[in-house]
Amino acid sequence: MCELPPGPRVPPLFQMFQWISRPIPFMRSCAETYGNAFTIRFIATPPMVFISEPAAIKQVFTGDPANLRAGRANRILKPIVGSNSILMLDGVRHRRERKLLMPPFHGERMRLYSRMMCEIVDRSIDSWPIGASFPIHPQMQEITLDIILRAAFGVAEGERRWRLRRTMVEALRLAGRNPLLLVAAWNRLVRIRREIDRLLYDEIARRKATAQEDSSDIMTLLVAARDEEGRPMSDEEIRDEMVTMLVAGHETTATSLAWAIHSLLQNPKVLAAARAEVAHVVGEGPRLPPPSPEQIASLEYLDAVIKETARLNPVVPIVVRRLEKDTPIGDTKIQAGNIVAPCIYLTHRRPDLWPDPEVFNPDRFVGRRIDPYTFFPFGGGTRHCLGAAFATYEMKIVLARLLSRVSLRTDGGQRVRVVRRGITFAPSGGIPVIASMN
């Protein structure tokens, strides 16, 4: 006999509104009320199982995937990132597209990025205002957009450059808005998606007539790439997928930087440890070579801290799977056409896996190997984020640069709350610092 594990009884509108506007109460209220496991419900979609029990998410994460389909629940994005993007698919398309999309995002390729990152966050740098306040997060905002159109986009400066950038930067601003907020904005928001279509498809053509072999940008790899029988990505997939990359490795990163500068500000212990590493491997001053992949990787104090921000604060608080037919997970059979949803935030913050869990402390992932169910923050199984490794080389970059160039600490008393921009969990305020060189 299938059931649905208990939760809130209020009318779906309701709960719905309390998930776009008060998340983590809402989240935190069902926790302590249901436990483990408790069901959602929202208008014109199916109940949603939050679960935070890791045997459970193991089930999920390691479950048959043409069962636990993570396509067709994702289809709230579809109007966002298209109907190809690999976020979008199942089955046999999944795996095709995933496979085409594995190589640009191969380890050995970050070496060819060091240089890129480091001059962007330079640059921005040297624009900052010192002794004087300003918002860190729009900062990051700048320096993660102007990296994914470098690396992925391969659009440097120039008349292209500005185009894309400005549409993007709209794009982003409209997609972050309070879902609630967003229909007012829907004819806008389809019309800088025409813009971007027009943009995407004419740098398609001019990769495809060039034929740069030497090129390191994840478009040209894209457009060169072919299947197992030898078939190439249409314009339309690949649209889908670069946009994907923007929504996904632009706003994600940025956000997960500004927390992990608020936590490193609100713990100086913390802070003066990984500002010892850096520059214990990659120096302190404003004129440094661009560290190494293998000073990067030797970073592990650092990788501690970008870690324990994850823990905390995640950006993405869930990832959901439809099932296809009727699924035991946990202490519940769940009937077919419903939706699991494995929760990054409230597993993150069990004080039975992670003692003082609203502790930041990055000696917690230091020498240790941690269990894939406890700690998720890019998902899992068959649908871990491709872009892991790279998200994590980009702020390890652009932390390592922070630290050795320049001195921040915040502005004043403001308490810094989580606020929701789009589907991402955002600081509020932009966190106001203060910055003076090294």
Ligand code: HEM
The other form holds:
Amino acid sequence: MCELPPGPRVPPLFQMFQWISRPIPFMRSCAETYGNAFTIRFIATPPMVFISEPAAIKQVFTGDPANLRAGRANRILKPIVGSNSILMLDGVRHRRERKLLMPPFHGERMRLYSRMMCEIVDRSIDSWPIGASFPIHPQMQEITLDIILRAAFGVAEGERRWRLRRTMVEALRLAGRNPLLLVAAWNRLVRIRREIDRLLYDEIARRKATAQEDSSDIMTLLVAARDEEGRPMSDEEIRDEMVTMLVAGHETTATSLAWAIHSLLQNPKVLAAARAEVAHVVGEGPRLPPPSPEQIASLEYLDAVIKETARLNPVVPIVVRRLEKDTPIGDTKIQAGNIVAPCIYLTHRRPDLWPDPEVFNPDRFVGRRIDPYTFFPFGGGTRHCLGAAFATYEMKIVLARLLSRVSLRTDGGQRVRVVRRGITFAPSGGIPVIASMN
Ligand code: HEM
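The form predicted in complex with the ligand, contrasted with the form predicted alone above:
Entire complex below, previous chain first.
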């Protein structure tokens, strides 16, 4: 019989309420009281053991995926992404699905996305008011939604893509609600899901029937994909993966960008250094050509800004694996059926790993390779985020474009708190800013 690490003794319903409504103080107080590993309990799910010690995290990320199952632990997302989503799969099916989905996210393909990403950022910047306050987070959401829709569905489909966009925005807005309020909106969510299914199955049928004039979008690649035995993906699999890309790739990237802008505006010296690098590498002003992938790769300081943002304010706070058998992790043996949760937020703020952990200091990352069990904003092992290269490239393009075209300053000194937005931990208040042209 194994003993789970200690944890709060209040009833599971109360622990769940705290995790939903004030997750950061809840996690921090658990870590202060119980240390490297603690167990929290919710209703209707197995106990979750939070861990924040690199050696234990390494055991999870390098352990046998047949034992440490992410698909089973991710069940909560199934009503949104569907049962064929890569997020839901384990074992052989997960491996097959990753192989099929990998090509559009391969580093080489980023070259194709540069121009499209710049056009979308430029259009957004052109619409910003000059000299008046506006919240920047919703602008980042618009940008990342347009980018993922264009990458996923291609460029040619005006009216159809617009309808899909409108429906997705509604679905994502609902999914972004506090889970306690979501129950009340369940019927609407079901109706929107039906509408999304109709649009997606329509689109899949169209791709299958017509010549692939634009083979660079993800949906076209999935329709054409074949596994090792030459089998194509089913319509249901393609539908679920398209929704997965939108859900996994839109809000996460938008929220990371909002945190990056917040941190830059709070740290004028860092902002000045990032702007100087961008001006040096890609230039300044309104009518620049899209940066080349080589230019993007050479923006080392901006890369460090993005990493330091992900360290201090990771938008996904934990990753989860459900154990198939009793497994020693860290100082304990965790019983089969329980969930182990490497905690990104707590690991990234440990003073023994990160001196002055509360200070935003991108220099920590300049010229250094960081241990993947100390810094893991994109998770790890065989489940490492499929869109990590895409998201990083996108964030660099958006920030570089923004820094070369406009100057932003904060609108007053509101205190920013961490709030839940769907699957992400976001800054409160939308980050109001005032823009002026460079
Ligand atoms: C800054 C933006 C993003 C962050 C912080 C992020 C973070 C994560 C994390 C923490 C995981 C779980 C990893 C694990 O369980 O170990 C994950 C998985 C995943 N992400 Fe991302 N992600 C981002 C952007 C994207 C984008 C743009 C896409 C696709 C377009 C994407 C697609 C996926 C997929 C498909 C998985 C599941 C991988 C699997 O189970 O094998 N993500 N992401």
